[in-house]
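Listed next as structure tokens is one chain, alone, in the form predicted on its own.
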Amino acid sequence: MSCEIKAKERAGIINPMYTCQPAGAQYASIGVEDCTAIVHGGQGCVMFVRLLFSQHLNENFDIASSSLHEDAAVLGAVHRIEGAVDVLLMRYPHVKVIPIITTCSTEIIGDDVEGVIRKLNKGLLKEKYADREVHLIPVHTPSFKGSQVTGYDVAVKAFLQHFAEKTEPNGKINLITGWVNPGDVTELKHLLRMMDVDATVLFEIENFDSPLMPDGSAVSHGSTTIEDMKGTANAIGTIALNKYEGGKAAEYLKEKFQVPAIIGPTPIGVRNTDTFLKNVSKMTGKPIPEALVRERGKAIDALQDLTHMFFADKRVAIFGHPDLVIGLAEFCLDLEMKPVLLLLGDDNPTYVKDPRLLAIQEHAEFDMEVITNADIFELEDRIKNKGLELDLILGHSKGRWVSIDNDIPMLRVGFPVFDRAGYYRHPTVGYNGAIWLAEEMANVIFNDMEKKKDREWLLAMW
């Protein structure tokens, strides 16, 4: 049995599984408080991603454009800038972060973002807005390489650069989560409250499930202030859940200021979450608490109750963000079943490298396969014309026509999901994140037994 880990053979884009980097770097600008980003493009590349995340999240976002056009794409567009500062700046009197993104178009004509910020820091800023923090960061995301994946990552690294400054140890840990969902950072903290644990957490979206206040007050923005990314370089040390949505920041903390360091694994599952609270533990030296073993021993109770029935030898692809497919991966193969296809929808070339997948490739008792800059049809030109037997799609909402027109069960996963309700309020990781998973996996699998008369009756048994 072998595991092979490859890049898709096919040239070109079929059915894209991620957009690309400035998608990433908005994602991680609209979890800072008083921040909002400008994106140096096309009106699109603000457009259309703002409609992912409001389609996600179910809720607005602010984040501006430089709005070029041909004129600017031909002469270069550092005035645009100028202007979107500007204008920025006198509608929204509480900004006070703005990064500038680069975006495929502004990065192929060369605009000196690093310099335009220069004269807007020595010029408009003293002379029109003298009283007022502003931050201006640049964040290069050409979207002609990499992904959205790898655009977060770079925009938490800049964030970080710009802000984090040295002076007193504050007794915190740096959390830098990922993108993730609001359920999920609700459950991260909540496992560090347990262990009585203060933390910064980078960046923080909870509060995008927000409540509708009678009196209107409640509105979704992120949390993360810039006296907490300033505080990230007097932290005990960083934990970053991603290895590929944030590790760079955390190494930069440790290159920078001697933060120490620890980068995944992301905490999917009960033994990834068993790990994730051992680093808590060592880091800080906190015990972990009686409550917290009665919450692993209630998932594992859960687990136990579907996995040798329901889940053992299902065979299961998985599509979506590296990190969250590789910690789903090492899940299921817990659950006894069989990850065949793994998809990664970006072009880094260090997925071949990566210990965990070297080490599932090691141990893979079915044979599986791991493509890299992959997309959905990989998927599809599998289940049709190669010959691919699923009982399991895990991946977002891009993948539905796939379980739709093939007959086979999915359960919604990662970013986007805009084709069910509420499902950024679950979290995907910790104990209760196992639980859902784990209980969601066998419901969709439920679904499909009664639809196809396939066994059905145990499900009055059991």
Contents of the next structure:
Amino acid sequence: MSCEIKAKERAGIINPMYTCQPAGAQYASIGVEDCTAIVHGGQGCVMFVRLLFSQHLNENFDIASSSLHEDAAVLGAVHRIEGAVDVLLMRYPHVKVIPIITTCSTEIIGDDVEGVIRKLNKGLLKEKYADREVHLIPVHTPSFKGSQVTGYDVAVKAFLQHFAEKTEPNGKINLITGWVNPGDVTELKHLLRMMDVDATVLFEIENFDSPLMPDGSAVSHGSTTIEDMKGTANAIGTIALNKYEGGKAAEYLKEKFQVPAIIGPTPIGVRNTDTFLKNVSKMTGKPIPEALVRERGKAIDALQDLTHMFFADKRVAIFGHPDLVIGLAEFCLDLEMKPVLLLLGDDNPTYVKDPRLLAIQEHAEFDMEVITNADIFELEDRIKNKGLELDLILGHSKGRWVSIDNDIPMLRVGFPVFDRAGYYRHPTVGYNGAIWLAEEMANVIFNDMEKKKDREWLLAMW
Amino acid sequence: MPYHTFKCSECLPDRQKHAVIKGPGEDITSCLPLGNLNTIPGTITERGCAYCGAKHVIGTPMKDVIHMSHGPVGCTYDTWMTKRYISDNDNFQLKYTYATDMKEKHIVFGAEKVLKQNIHEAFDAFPNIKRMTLYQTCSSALIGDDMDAIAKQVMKERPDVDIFVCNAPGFGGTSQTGGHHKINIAWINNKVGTFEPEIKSKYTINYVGDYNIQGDCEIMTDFFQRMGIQVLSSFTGNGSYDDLRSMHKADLNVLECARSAEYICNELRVRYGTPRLDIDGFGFDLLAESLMKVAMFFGDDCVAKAKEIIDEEVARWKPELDWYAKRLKGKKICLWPGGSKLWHWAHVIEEEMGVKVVSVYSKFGHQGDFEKGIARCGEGALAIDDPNELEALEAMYELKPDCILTGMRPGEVAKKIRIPYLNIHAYHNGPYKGFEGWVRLARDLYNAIYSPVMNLAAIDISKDDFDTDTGFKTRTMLSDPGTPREELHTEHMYTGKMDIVTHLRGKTYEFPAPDKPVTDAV
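Could you drop in the structure for the form predicted together with its partner chain? We only have the form predicted on its own so far.
What follows is the whole complex; the chain from before opens it.
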């Protein structure tokens, strides 16, 4: 029985799992109120990312481009930032926060983003927009480093670095959620409400799931405010749920303002949710209430109906964001399943030392592999050419063909999900997330058993 | 002055000549917006980049090819699984995409070595695929990797493979259109004339500028083949790499999207003397006219067959088109595509579906596209070049369209102000080409406009008095209120199947024998 943690052997990417850094920074930016980012690069770096968000959330989000054309790519493009800031401020009177998100092209040509921001602060903003509060924030996300995951991490830190300001203690905790769905934020806020804990949720993206109102007034946007971000320096503590998506910001607040930080665990499954609540309780001194014991009981009751009867020994492959994959793998182990293949999709050298992965490695009761810097072809190749047998795949929609072509049931989870309706609405975290995940996993397996005539009588008589 | 100034853009002098309203008695000599100029930064434009114009629009619909981008992973990921360019080979080109995954060390030290390794890995992973297209990105362009040299080296090492290199980095042009141009020219310069086709018919064409969105191209090539014409290549929807290398052998280039693919037709005319014939595959009259034009190029037997097809198709589908047209009459639409549909559809959708096109826009069109589009538009139509978020919203508030025809994300903007949208990039339930396809478009438009759910969206239950007598509304209850059922003629609502493309695959056709053997048997 062994668990190998290693990097993909091929140099290239066949069917990528993640996109590049600027996309992650853009996802963070839409979580902030009165914020429209300017992506400093070619127009595709924005157009496609906006489409991607829209594929996943069925909503539109405004992000601007500095529209790099050939002349600017050759001669330098900082004037495109100056133009973009002015145009954006003129036409969008509500905009207060403008992150300037760099890309591969503008990092290679070496545009001085900090310099142009200083120039704008002293010049344009003073002269033309003196009565407006405007924050220009450099976010360096060259596409040739990291991935969307690090891009998100870098942007969260950049926001807090700009805003966090020590004043009076505010009695709140900072909850840095990582790259999650609106349904997750709803669930996290629910847990905190039950705990009677006041929290600054970064980012408050429940409104990504917005209504269609009779007066046509609804707009999808995050609602984390400037005040929220300023106040993060005055919190009792920070809990960052995902190590790789927001962990950097938690460490920053700890080093700079001595705000205690707890990083992880991603509260996927009952056990990690327990730990999360315990951490909240320790940090705030608030007890875990009876009502959550009951809620937890409902989750355990639901899982107990499924685990040893249906889930036990089912072989699962999981791909997606690192914290999500690790959290799901831990949950699968609790459910008596065998997560035989985990795919983490960028070249972050710290994955191989992640204590959660090392713990899984230490206790593996079956042969499993953890591949870093992976692409989706790593999964397909093992199924098609190396005899990997699977009962279930957990991953996002870009891997749909692996499931379809190899006739392996797959539960869509993570980002993006565009070939199933409304998944952003459901939580994967908390006790309700545990119920949703387990029951949906069971349902895709049940559907598959019926389709393949695999003991479908078993389903009718339980 | 015909120029239209949006309130939201009054502060932008450079935007003042990008929108016009066609006034009474005006034609394109007096009302033409600027087009294909550099974008004003910060406007929240809807434009994409040249890389996507080359790779995503034109390159990747080619079906039997490894499509690899030389750069960081994002360009590849972002242009993967966002468009429905299907193919008859199990959609290989949709399922697989390749990135050389350029990292910081490559930016500093060059990425030619890793590019070469990537190419070998990809061919090793898919031993049955022997063709590759290789796309430059912003990063590989800026560091100056010589991709052509690497491709040549690999082709020497693996004599059975062929690689096409396209140097169209994202910043290379005002929008997608820069990439369209670059890949057209690169293809004719490097690949056309390097493969000899098997000529099976007296009549041969290339079908150019269709990307087989939901099967459009397959519908059209079925017509051509039924007319006895061999389609040597389709550029590039459902297109095969080697077929496209033999474009020089066709008698005629039949051009659909003259925005994205006129360049190669023009070059084929200059270099090989192949004439270019522009057609419209959308709309009954235009399509019939187009099939006849193609047939007349070849001769009487072809014309007879074209007539037979047109008569049969029109008889079968016209009553259904008319059923929808009757109910769409007077409905206002905004025709907001990327480029060519603004002139492909502007006139014929009014004529045949009865709708009124109140606005056209184009993300990457040139002035020539506006010339054609505005000429075909009715009075009062608002034409916008390089539209942006606020202008589109202002136009919708002002014009109050019943539906906008655009892409998915702008469609979400419209939805929030209770205007339904129809996806005309990827389509809702296409294909929309062909006679039946045009009925499908009318059907989708009707379904969007008479949506019982959107009908509910306007009701504010806290204030409004609303109907509590009925538990449902059907579409016809909304489109034909009070009309007795027998007068609705619901039998003329669309009766085709959900999938009208798959059955065409594997169909066999009879061609008139070529006059003389064109290729020498070896």
